[in-house]
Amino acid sequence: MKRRTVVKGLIGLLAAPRIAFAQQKELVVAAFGGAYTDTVRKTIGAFESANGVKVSFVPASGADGLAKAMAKQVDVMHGDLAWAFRGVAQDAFEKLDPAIVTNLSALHPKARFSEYGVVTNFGEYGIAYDPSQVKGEPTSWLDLWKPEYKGAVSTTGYDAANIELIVLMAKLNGGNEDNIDPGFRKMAELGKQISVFYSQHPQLLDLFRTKEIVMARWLRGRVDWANKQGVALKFVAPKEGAIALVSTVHVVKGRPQTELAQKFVNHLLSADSQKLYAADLGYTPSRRGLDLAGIDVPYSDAMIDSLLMSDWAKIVPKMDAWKERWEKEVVAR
């Protein structure tokens, strides 16, 4: 009888961890891979302990991230404004609850672009240039159009930043999001200036290194990275404004851990998380009032206010048609 009691007790002890593990909650987060996810992981332990949850990250962005959200495979999705508004149009997200996401009140107004998502950090697309090859500091986006640099300037293919550039060129020539023809006409001129539309950051670095390119649309943080790689470049925010690179985050509708997902968004907006976006990634936090002493990133309301951010609610329904025009009118040239 005693032997049975002991054996029964051992079975109970062996089974207990399995039961506890089975009951542990999981939050699945679609996020930009690499350094971005590594940064978010740094503060995740405290969130997991406080909420009794295991956070799992799935590398995904853009179309892939939204596809996972629509398939209800993730609880939280990171994206940008283009995919944020596509997701809203497809009813993919829950509204953020200010009673849970209490850090919303600490953000710059531009970060609160929708009830269904929020900007966690801002970056700047401006002009990167080789000071040994370019006469004088560029001051305007239109410097990319200067004839003396034909064949030696570059930008990416059809992406959110170039959509912003199309809209800017439309506005500078009498158009807007609803009248985009002037923008495409101007971008078609730029297409004739470009020999290579770069697709990867290391590719553009090599083009600068070999002097094939002397000027390009690039990120402030990537120019700092290039300098660390031994390629001496400078960065300028054009007078028309730098183009905003934004990281957005959303709670996916129809998943079982909605409240935890809301708390996770709130965690990303906490002071500690926001400082890491600046310290580790070189991005400007969307939260106001942080002490960023010793961290070399632009950080002010004026800087965020100056960023170019178009009306993406108007753009998203037209993106596919605009992509066709981009390939025919700008790339094919």
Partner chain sequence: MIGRSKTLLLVPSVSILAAFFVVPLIWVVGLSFMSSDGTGKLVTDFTLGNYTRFLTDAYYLDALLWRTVRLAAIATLFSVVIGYFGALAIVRSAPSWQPWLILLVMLPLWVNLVVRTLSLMVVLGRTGPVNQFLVWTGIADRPIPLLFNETAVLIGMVQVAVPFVVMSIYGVLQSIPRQLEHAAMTVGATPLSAFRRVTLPLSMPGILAGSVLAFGINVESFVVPILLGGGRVRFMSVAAYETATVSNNLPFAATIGVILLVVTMAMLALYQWAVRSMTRARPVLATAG
Second form
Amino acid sequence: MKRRTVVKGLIGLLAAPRIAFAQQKELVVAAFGGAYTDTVRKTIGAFESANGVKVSFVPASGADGLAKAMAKQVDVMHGDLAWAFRGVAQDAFEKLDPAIVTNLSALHPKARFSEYGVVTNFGEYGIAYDPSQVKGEPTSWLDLWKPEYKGAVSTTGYDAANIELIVLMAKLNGGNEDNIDPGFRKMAELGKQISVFYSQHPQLLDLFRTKEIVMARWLRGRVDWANKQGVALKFVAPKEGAIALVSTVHVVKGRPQTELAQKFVNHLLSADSQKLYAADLGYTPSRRGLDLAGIDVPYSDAMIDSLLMSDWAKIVPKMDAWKERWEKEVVAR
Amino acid sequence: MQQIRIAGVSKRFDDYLALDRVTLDVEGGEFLSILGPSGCGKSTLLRIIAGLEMPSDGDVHIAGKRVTGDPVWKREIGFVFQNFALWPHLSVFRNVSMGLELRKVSKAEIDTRVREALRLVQLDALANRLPAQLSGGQQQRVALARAVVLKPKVLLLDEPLSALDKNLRQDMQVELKSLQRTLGLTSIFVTHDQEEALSLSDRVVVMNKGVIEQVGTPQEIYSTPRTEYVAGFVGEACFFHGIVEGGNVLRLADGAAVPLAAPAPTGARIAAFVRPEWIKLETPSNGGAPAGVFERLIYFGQSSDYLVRLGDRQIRVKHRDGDRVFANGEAVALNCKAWPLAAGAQAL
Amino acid sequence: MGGALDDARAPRPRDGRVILMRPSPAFIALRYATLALFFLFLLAPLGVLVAVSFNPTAMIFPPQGFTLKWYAVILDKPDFLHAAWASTKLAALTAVLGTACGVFAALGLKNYGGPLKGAISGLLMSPLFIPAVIVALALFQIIFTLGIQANVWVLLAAHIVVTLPYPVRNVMAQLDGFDQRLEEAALTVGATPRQALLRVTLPLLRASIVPSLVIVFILSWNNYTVSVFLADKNWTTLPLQLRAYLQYEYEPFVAAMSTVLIVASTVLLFVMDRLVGLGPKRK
Amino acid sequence: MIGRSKTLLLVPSVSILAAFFVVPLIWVVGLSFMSSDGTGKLVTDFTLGNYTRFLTDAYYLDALLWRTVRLAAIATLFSVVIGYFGALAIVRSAPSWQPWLILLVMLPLWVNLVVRTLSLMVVLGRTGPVNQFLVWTGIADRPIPLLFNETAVLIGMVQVAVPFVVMSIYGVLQSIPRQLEHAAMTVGATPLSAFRRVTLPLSMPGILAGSVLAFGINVESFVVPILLGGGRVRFMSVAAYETATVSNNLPFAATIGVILLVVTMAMLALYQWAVRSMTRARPVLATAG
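Same protein, the form predicted together with the partner chain this time rather than the form predicted on its own?
In what comes next, the whole complex appears, and the chain from above leads the way.
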């Protein structure tokens, strides 16, 4: 008798939340988590009541995000260009329906990179530097290569922005996405400059704080954050162009409520939501014509036009091979 | 009435035969010892009676009921283990009461019966101690109380005293016997100590290599054993091998003659033995008694033994009051009557 | 080394004699120095965390002021509270069921010998030696192929699998020295094997079961690599939530939360010790 | 006698393991013989390509596999030594202290590993307490770089593994009667040699268990090499994870996992064989098992 009660209790413990949510229509969104999800959540109340739906968020992006999309466990998936093209290749997404996602027409053309997804906002990877340690303002990506900063510059490991940097270096040295050797040759030199490849923003912040690093490839928004955290840094967009950080959003194929998911994407592209990306996260909205008075975020067609954004459809199939080269030629000593 | 009946029980472990068609009856209220060296199968037999092992062949009956296939917990036995096997996490009281709790006996009755059992073994004052807080003898008594509190149909004891030192062991023998008498418990006691077996038992079973060599009263086992093995195991013995002459004399290979205490078929080649206390040492005469050389006297206090060299053997002879004192190296004759062992019985 | 007192309390050997030996002061000093150095090494990062949790500005050590505001912030993070609760439930279930499985397995293996025992115990230990993330990913794909939605049962099973080696090994180690006669003694007084297990064997195995429960709870509570693929939306565990958060932020809030965990776990273990006893007191 | 129910006891663990570990493992092995089309789609034709790619490339063999195994082994050695002395010091403390000291040992495990490792970075950082101490005492004239190298990874791994080692060894040490060591002293052994001749050999099973556990944990290290290695100290499980999640080449990620499993199992078998033959050579240890 007693034992049965315990077993029932255990089962109840697990089952409770499912029963509670089962009553209502529900939309599951895979998002980046942390502050990003918090920002999206701010305006979600209006969307929920307008459509009679409950939106819940799963912190997943990248491999786990796409895996969940392929398994039809989420309705909407956030990602970046690499995962976007992988998802397209694996037939994971619905085409966005311009009849429902009416806000598509209000976006900067660069945001509409594919019929199967859309860029919700742009960030800028540039050079963050400590003005007390760096003489004069860096102007070019190549400043990271300057011998006087050997050991005191940093970038991440193999990620989307560094892939853009490889492609940029290839292009500056006579190559392109298809002829990447010159890019790797140049990056190998950078590898010798670097003592630590950072993997998390808080980690880089600490490196700047302790002056172990004086210059790094970082996000504009992050530099503002660092300043708030009491580490005085400056940001510069190099003359070759800042590297685009894009957040993409996709409607997952084969879920019961794709129309609702399309509406949700439309909601993310609405003026209110778009404005919050700028206000809370420091990202440039992909929607044109917003009034961003009082928000310190670069916002112009020219700025978005200048962002470096390679042809990811070409890059994605090469990412595995490039990763191996990165580890061998740039990281390994 | 037979309280326990063991009929043709065999036990095979892989390719090793531990028990070979053992048959044995135990009377109600009897104290029976199973005596033998380690590995003779005595513990296996006890465990089969208890139900801790299943026989490969044969039947076990307890109190007139066939229990061969019954598991141990249905057999209503009491078992005392060699190292007591007290549960270290339970108090003395709980160790004793567990069997009653399992039988769903009322709380009040448990209390009465456990107290009574503990009083029997004089441990009522220590009921709340943990086993680790008790001495060896006290632990032994808890193990006994745990076994008898259930009023078992049979009490099985697996070398229960061997973990105790000599003095304590002798005290416990007395206590164990009186407890068994008081309760009238049919008991089977497994031991490798022949003194213990002889002093405690109504009957003794001597086992060797999985078979019963002999069953009998302690006197029978000691004085009139049937085989050389039994004779040698239950006490000091000096063996003579030879041919029977005239029905009551054993002629040895060296020509000496030993009178036999019981008649044997003339012309048979047999073995006979004597116990140290059966021999009287004398000055050699022409009587033909086996002759040896006096080596020395071993003094024990209350008694003493002679050591005599007989050919290449050294034998003991009990010194008796009034015996003549021999000098070391003096020639002596062994005056004794030897007990003839069964003609077919093999030498060791 | 040990004090005379230790020995007086130690179980007396059968022969009843206790050899008393006074350690030299040098050895006592050495022991305390070892303890101090050992814990300094082990707990330094926690010390930093606790200190930083009171720092008003950022994750800076040494702290530049004192505030309790980060502790208040915890209550403003429903996601974290929800995740902590999910993790607690999951870890508790994993601990109970996983330890039960491990105890059963160890008991079951006790009677086996030779190559079969080796093979099965090898199997039970093997989750320790392959990156859990690979197994979790494969499991995810299999479930996906079978058309099963990720659910908490799969998550639970996966957590049990990756933590199973710990209870199996702990309990098997204790069973190695276990006196079989204690169990037989219970059978002779009329206990069925199940009753013997419940009344004798399991209480005696407490010394390895309780630590197993704690370890499995901790491992499940901290698991990231398995949960990342198998957790569904209702079961976003604390490590997942934290990882997502740490990608972007690192405020003393995290230190405050860790401090709360440290204190809470200590209190929990203290209460458990009072209730069931964790220490080896009765050994 | 109760053999059937004993077998029944194995059913829950073995079936759960079969369904949720062995089957995925078979899947992983199968996966390692497939390939990826570059976008992550599986090509199911049988190929040995992943294994050739790994096993014929000095980078994968040296910078990845050998480094992982080497650092895991060194970290295990340190973990066992430090853990042993910790456990010994705890066992020799007053009995009433011991549960609390063990609780202290387990305390770090409650804190998320990422958070714990970030804190360790503060401790070892250029302005951290360790460097401050070194400069203050004059051992170093300026902060020395303790982070972002193999040493830092080793320190981190040891920190992670030590609590588990302590738990393994503590139980065994606790069951060794102090009288044995004292008996050795009565026949003239100094405390040190009594420890070496009695306690140490008797605690061998704990050391064995602890080292296997520590190696298992270290060889799978993930968070520690990422954070403390500064992105330069590559580890097998990190490579497997990134190959799956960044390159999206699941078959090759599976191959890395399989190779790690095989190498680890082989090393452990070798280790146990070595320990066993060593204990056979010294009869003292044979009784300890």
